[in-house]
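Heads up, the chain below is alone and in the form predicted on its own; it's given as structure tokens.
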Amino acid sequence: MEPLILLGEGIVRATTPELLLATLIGVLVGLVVGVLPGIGPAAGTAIMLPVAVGFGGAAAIAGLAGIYYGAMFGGAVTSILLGIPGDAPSVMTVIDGHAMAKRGEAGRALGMSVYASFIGGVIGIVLLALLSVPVAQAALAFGPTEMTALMCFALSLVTVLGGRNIIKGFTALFLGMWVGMIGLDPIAGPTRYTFGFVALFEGIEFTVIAVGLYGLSEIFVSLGQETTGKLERYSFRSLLPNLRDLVECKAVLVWSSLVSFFVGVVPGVGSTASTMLAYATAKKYSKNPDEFGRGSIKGVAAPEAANNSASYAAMIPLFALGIPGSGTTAVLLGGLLMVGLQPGPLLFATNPDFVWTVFGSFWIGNMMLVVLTTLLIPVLAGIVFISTAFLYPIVIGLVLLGVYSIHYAMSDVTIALIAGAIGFVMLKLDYSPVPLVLGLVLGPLLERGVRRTLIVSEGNLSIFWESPIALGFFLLTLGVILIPIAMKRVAAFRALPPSL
């Protein structure tokens, strides 16, 4: 219980005017960053780094961290209303959240995103306080072999996320893995599949693909539909959140938060993989899995709880080990160094007040975001009722501006447009874009894990089953793939007429 007492003391210290102001500025900027497509928390924290460091000490890190988890809240807004992921972890929210918005339940979906984000944040903060040092030590056991097994398990979930046609799912998966290989070879160094374009040497930014694949393709499809050019009528009641959804989704919220926390604490995995795993798990163990993809409230609850819980989980390797597990935590590491602190195990011993005050600011920021986003839900949800004749030109402009602002390169805009065209074709041919995104995110991690493992073992494949952790993940992978096949065979056998 001592960590919870220390967290409580940190919350009290985080209520000073300076820290409250820094946290409020951080979460407000984070909301805006999350709402604007293509920017993402890493770019947001990097842009605000000089300003935040001016606060000094704990206030600087509280402000920067506020941008991080604030973007997790805000990323759901455009995902639900417009079908455009505000940042990478919001990709899974698009699937059911946007479907709900299109049938007039935008407020309900946004309300669940707020509830789920808050609950995921609370569980993430409590686990962060309880398990910082022990979980960080456990994460050290994940070498290249264990990471390879974990990625295989995650990629096996394409059987769940690939839609009804498994062949199409794996086709999209391999396309995503191929796109993830574009650029410099991470081990040997030569370029791959760049076709001579210098802009592709560093690979393709995930956010650029995600925005084009989900946001622009959805708009391209909608452009073929007839519009009235007038504002539609709507009921104010339809813009309000539904408290009963909390009861319906309570198990999904808790389970997704717990699973994503322990996945997200592993450096390099991040919130995006955690949300994919949470969504796949919620769908797999749902009593009505066919509802997912058509506007299931649980399809919004799972990824939104997961991405907030995982964002706090990423703080464990950062603070306890000094290892940034993502682009955003790398910026936070720079912020810690700029205020004169070296993150690592000694930080808890030499500057405990600083650590627990920052953790306390997380709790306060989480409460601020609940109030702010709840008050803004009716206003934000009203966007969905604006005629596409007015809305989509504005959205396309903001999307392309957001994509351009990532690297200030027109090549990113071109790639986003190409991704939008590919997404348009996939939607028309009934290919799910989720496996493509899964392959793009996890494919490079799998490649690096396999190659580093084989380098360590000098080509001996037995290393993959000598590790108990890796063996456990490989067995889970086989279970995910084979159990549904076996269940279908059993169901088909039972459906046969009885023999005479």
The other form holds:
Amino acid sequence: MEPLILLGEGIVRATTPELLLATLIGVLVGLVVGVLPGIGPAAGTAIMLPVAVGFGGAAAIAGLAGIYYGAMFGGAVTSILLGIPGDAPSVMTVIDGHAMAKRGEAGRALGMSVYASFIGGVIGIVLLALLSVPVAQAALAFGPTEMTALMCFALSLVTVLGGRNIIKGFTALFLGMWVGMIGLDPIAGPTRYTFGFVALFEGIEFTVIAVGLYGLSEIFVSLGQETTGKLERYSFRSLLPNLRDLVECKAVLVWSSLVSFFVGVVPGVGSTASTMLAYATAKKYSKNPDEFGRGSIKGVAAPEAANNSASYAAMIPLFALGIPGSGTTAVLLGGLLMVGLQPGPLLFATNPDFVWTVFGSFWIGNMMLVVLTTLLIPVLAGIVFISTAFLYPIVIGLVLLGVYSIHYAMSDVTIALIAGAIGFVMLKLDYSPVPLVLGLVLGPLLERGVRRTLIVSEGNLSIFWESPIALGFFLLTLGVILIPIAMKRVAAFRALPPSL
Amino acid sequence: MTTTAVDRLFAGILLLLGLYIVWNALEYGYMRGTTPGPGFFPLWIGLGLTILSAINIIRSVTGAEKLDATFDATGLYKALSIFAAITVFILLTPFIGMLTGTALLIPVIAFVLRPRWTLRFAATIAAIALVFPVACHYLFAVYLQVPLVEGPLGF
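Just the form predicted on its own so far, so send over the form predicted in complex with the partner chain.
To see the whole picture, the full complex is given below, headed by that same chain.
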């Protein structure tokens, strides 16, 4: 029970005016990000990163994380009222949520989405508190060899699961790793791939690339998209808790939260895949599976509880292992580094107050979101119709000034612009930007791990399979890469006509 | 230029980049005695990038690669125009200051996104172009104490 006591103390510490304000700003921005179809949680956190870091310490991370889980609440509003998912994790909510809205039950669906999100959030935060310490303690036993193997496993998982095209995913990963090598060699000293530019001697700051890649490229891709459609009507009264619905959905709410949490912990799976799994599970075990897709209240409860629970699950690899499993958590990692903290197993031992205060802010943010979402639904639905000609100049201005404020350097703005242009081309060509960002973050750590291990073994590669834990992770990595390729081959072979 | 052609061109550029990385990695030194040198890791990354890019080109040429997205002319024109506007902003900032630059950039981006302006739209954009830099001054220069690049007028 100690983690829950620590979480309780963290909640108390997160009630200072500074932290409450940072959390409030974070969740409000998150709600807006959630409803805007062109900007996802990764872009939202990246755009706000330089500003949030200005809050300093736990307030910075509370604000940034607020954008992430706030977006999970906001996404449901447009999914239900317009049939347009604000972000990827709310795609499944469209199916039954919008069907309910079209038959005049928009308020009931919106109400369920808010309370399902809250319940998913509560279960997610409690599990995060209970599991993060044991995971961090287990990881303390890892040496450079085991951490290297773990990073290989996490990177391959994210690359394979995070995009549609595995080969292009690995291409992006290698490109990101190369960008991470630009600058001074961390062990031997000479500069690498600087093209003679002094500004590149210290390397390219990951946050600058992340802001450009997410903040600008997503805008470039969504240029000209204007939201049209008709908002379904609802009454404020219908948003209030409906005890009958909650009792009817209690098993779905708990089960979806649990399933998506344990799936969401795995790097690369993310909230979107978790919601799909939760929806499919809820349908499979429903007494009336035919109702799903036609406006089932359980079809709203399952994905909404799932995406919130999974968003907190993603914090475990980030905080306990120092390994982000998605683009958004990679940006959060950037935020942690910018406030002077290295996430990983030691963080719980060296900065416990910080960790538990941030976790406490999640609880408070989750409670804030219930009230804010309920009150702001008309405003949030209206934001979707604001012309991009008004919205994007403001967002781009914020990105440019924000990037400059990281190091007070116009060269960073140039780098972010180039990253945005490359990201635009990559998105169009089906190269997922997530492996690139993770390669950029974890590449230098992986290089240090590999080289330090080989220095200890005097160049003997067998050190990597002498440790059973490392060997296990390497075998898993091979499995993650080879199994999808083998499955694709088998599927292609089966699709051949019998005569061939 | 079709999306497939851009795909091949991009893969080709990455292939050349991979070869460049390998070439430089060999110059940095793969091993130093029994320990890995500065070129150890880049060599493997460069090789990986080269091989994967070659596979991407082969997949594209053989038709194994199916792309859903397209570079539609309007979207591309808008993206390139905004890219150009931001480049001009970067070049002019040392002379006019960041806030003045932002005030000028806002109507330009708005014009790219919506070339036909009504009086009401123009008034709204003008208001945003005036209010946004002031808000940014208080957020960045005053609250976050960021030394923004100033122009001859002191902002």
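What you see is a predicted model, and the numbers here were worked out from it, not measured in a lab. The term rigid core refers to the most C-alpha atoms you can superpose between the two forms while keeping them within 1.5 Å. Residue numbers count along the first chain shown, from 1.
- Core-superposed comparison between these two forms: CA of Gly295 displaced by less than 2 Å.
- A displacement of 2 angstroms or greater separates the C-alpha positions of Asp430 between these two forms, with the rigid core held in common.
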